[in-house]
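First, one chain by itself: the form predicted on its own, in structure tokens.
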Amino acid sequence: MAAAQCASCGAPVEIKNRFSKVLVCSYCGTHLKVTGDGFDAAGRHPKLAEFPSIFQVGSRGTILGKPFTALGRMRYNYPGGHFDEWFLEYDGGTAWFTEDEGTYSLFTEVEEAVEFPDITTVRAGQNVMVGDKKVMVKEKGTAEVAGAEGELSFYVEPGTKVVYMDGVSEGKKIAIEATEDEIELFTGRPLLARDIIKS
């Protein structure tokens, strides 16, 4: 675990799992890169507004019968709405659970950079070669990013438009995201409510 100082506004802040790449500052909302010397300022953003949601920064409990905790979050938002995505310490390791208008997914592999036929071509009913993946697309659309809290295993800065698609591929449930410097794909399965537990 490491401590430190906000490097915008000096309150106390600690990265918890090895694995993050940012933390939002609690206090003035400055996301911290991290880095092997600390944390770099990456920019000042406003504080999420408040929305009901299963989780909040520190959450714990199981998810299908195993341990969790809620590190952080971004949440986009997009025409008529928004979705949240939770950064987990799972298992052991390491996992994205998404919630949507109540419906949840847990992913627990995470692609970056893969290979993608041209996005703006691709549409909702299609199949489409992802990396080595036959992906049937079932959504599409395009969301912002409002911002985060917590801790993250990668950044993007709020405002960034992305390209979102939910398929599934060999009966696993698909979410492919894309800006304009990556493509990243995750895989994993759909929840229901019973399968998360909190303590």
Contents of the next structure:
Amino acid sequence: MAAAQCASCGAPVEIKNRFSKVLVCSYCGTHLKVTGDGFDAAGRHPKLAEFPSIFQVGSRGTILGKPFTALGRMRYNYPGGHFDEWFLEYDGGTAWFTEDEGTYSLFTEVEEAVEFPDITTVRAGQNVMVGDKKVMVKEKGTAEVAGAEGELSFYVEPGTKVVYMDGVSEGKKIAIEATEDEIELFTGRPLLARDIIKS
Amino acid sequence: METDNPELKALKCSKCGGGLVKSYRSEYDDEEEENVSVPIGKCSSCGQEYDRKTEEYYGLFADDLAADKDNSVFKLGVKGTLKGVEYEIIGRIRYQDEDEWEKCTWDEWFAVASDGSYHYFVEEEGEIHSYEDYTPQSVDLESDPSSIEFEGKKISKDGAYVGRIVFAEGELPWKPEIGEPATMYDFKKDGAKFTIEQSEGEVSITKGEKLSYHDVVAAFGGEEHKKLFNETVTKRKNYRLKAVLYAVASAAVLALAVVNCLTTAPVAGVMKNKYDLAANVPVSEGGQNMYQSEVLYGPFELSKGDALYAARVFVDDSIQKMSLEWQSFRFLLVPEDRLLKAVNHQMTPAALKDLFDEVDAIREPVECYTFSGDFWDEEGTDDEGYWHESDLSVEDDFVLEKAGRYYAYLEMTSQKPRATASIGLELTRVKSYRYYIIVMVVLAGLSFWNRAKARTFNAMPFDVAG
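Since the one above is the form predicted on its own, can you give the form predicted together with the partner chain too?
Once more the chain from above appears, this time first in line as the rest of the complex follows.
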């Protein structure tokens, strides 16, 4: 997508991935929703605090031998700390990369979990059926969107509460995120540090 | 984050808000099989008791259970390289086994690798395992109440144990609470060790491998640790070597004893010369008619003095069978010189008979060794029906003081007339296997002691598994 200007501060901004729905202005922190005509300012939020992370916006390299570019990230705060979800351009498509408590995961499949049991009753250790997948819930908690940077494939207002669940199913890592509006299921795999090579 | 942080302690009675104090109560201990005094928390106001299943208990006893927390090669902030990866120790949680009222703790050390990933080192009773998160092909904790399904393998829930947090420090992935429980399942699959840890809000699955203490000390220990560890390893190796040597020596001595036993041979010529002094002479004792015979064998050579011999007197069935009767005997071993002196060198049957008829009355005994016995053959019926039993051999040991020529005198009393030749006599030099056995036991004891020392010797200030 062509370069444009931030609707709030006029700084030059550029969307690099056609699937991106949000761009966070790196100058003023304004969340810019991508529309057919350009950008709409969705709100101005403080920049993310600089915690050490494996990536920064624009990082390139390979994951499991396939090329990636880090386009943007969402940060979530929860009672035990925070975790980052990186939106990647990955092997010709997109993927999400999570970095939580020093563990890395790559999620290449994202789908809306329409058939999901009552999320309020789910607890760690329980088996739940999500569509035709039997998922063992490893952890459930509530997080709050702390902020974002770069380009993202969806937009969630900072401060939004998200119920998250981590689980395993058929040897794959499952992450489920539920907001008031939707429940999304991410399917992926854990990564070792050596699987990630930055260029 | 230390245990003296008031946030981590719950030292008030949940019933009345009163202060808790350490106390004891009597409980039956399955292992000890008796009542033992176990520690509990007790409200000083209302008397409410808090045992090992309560968080209050751990709030009260946490400091005791963490008293030896510095006895580890790991320390916060220490860095080390294992298998090419550099780790920095950033936190630790200590757990106490909820089932144990005595100290039974293990530490989970949290490390961050140079690439930013988390790693766990679990240290328990001198063993260290390295753990990483694991994503199984399938896992089901709940469908079966008695077992966990893990990648097709059933893991019994009977092996579960509950760990309670008693100490925490450094940077941790979550905020621990003293007394917080986690249920653990340890199991092996395909040679690898797995742990499923289930707490109220999280299930973690980790795969581990045992680390050699050598590698851990080399990576994380200081110079003093390395020196003491080398000393420990060297001493243990020496003890192991000694244990093997003593075990080999013990086995060799045992083999010698066996060889000695198997190569024992009877003294030759004992029954070669025989004097029948009396044969089936009717006698009456206590109103019972019996028959008495006397035989003298010898002389024969007993070539080894101060040595153990075995004497065996037996019924020779090939001469005359024993049938529903009994026979008693008395055996005397007589040195030739004493016998000759006693009969004034007159070795006539009459002189010998006179001597042995009065042998018990002689002031200076002619015999140097004597023993008695019975042979019998019986039958009858009882609840199980007909039975027939017999005892046709008697054996005894003696130590011969002096080598030399000897005679053997046998006095036999029987219910029925019996051929004097039907009683056999055998003398055997028993090689001193008993001394071998004593030496073998001593050597085996030394081997066990050295083996125990090889496992337990430790110059380090903390446990190191053998």
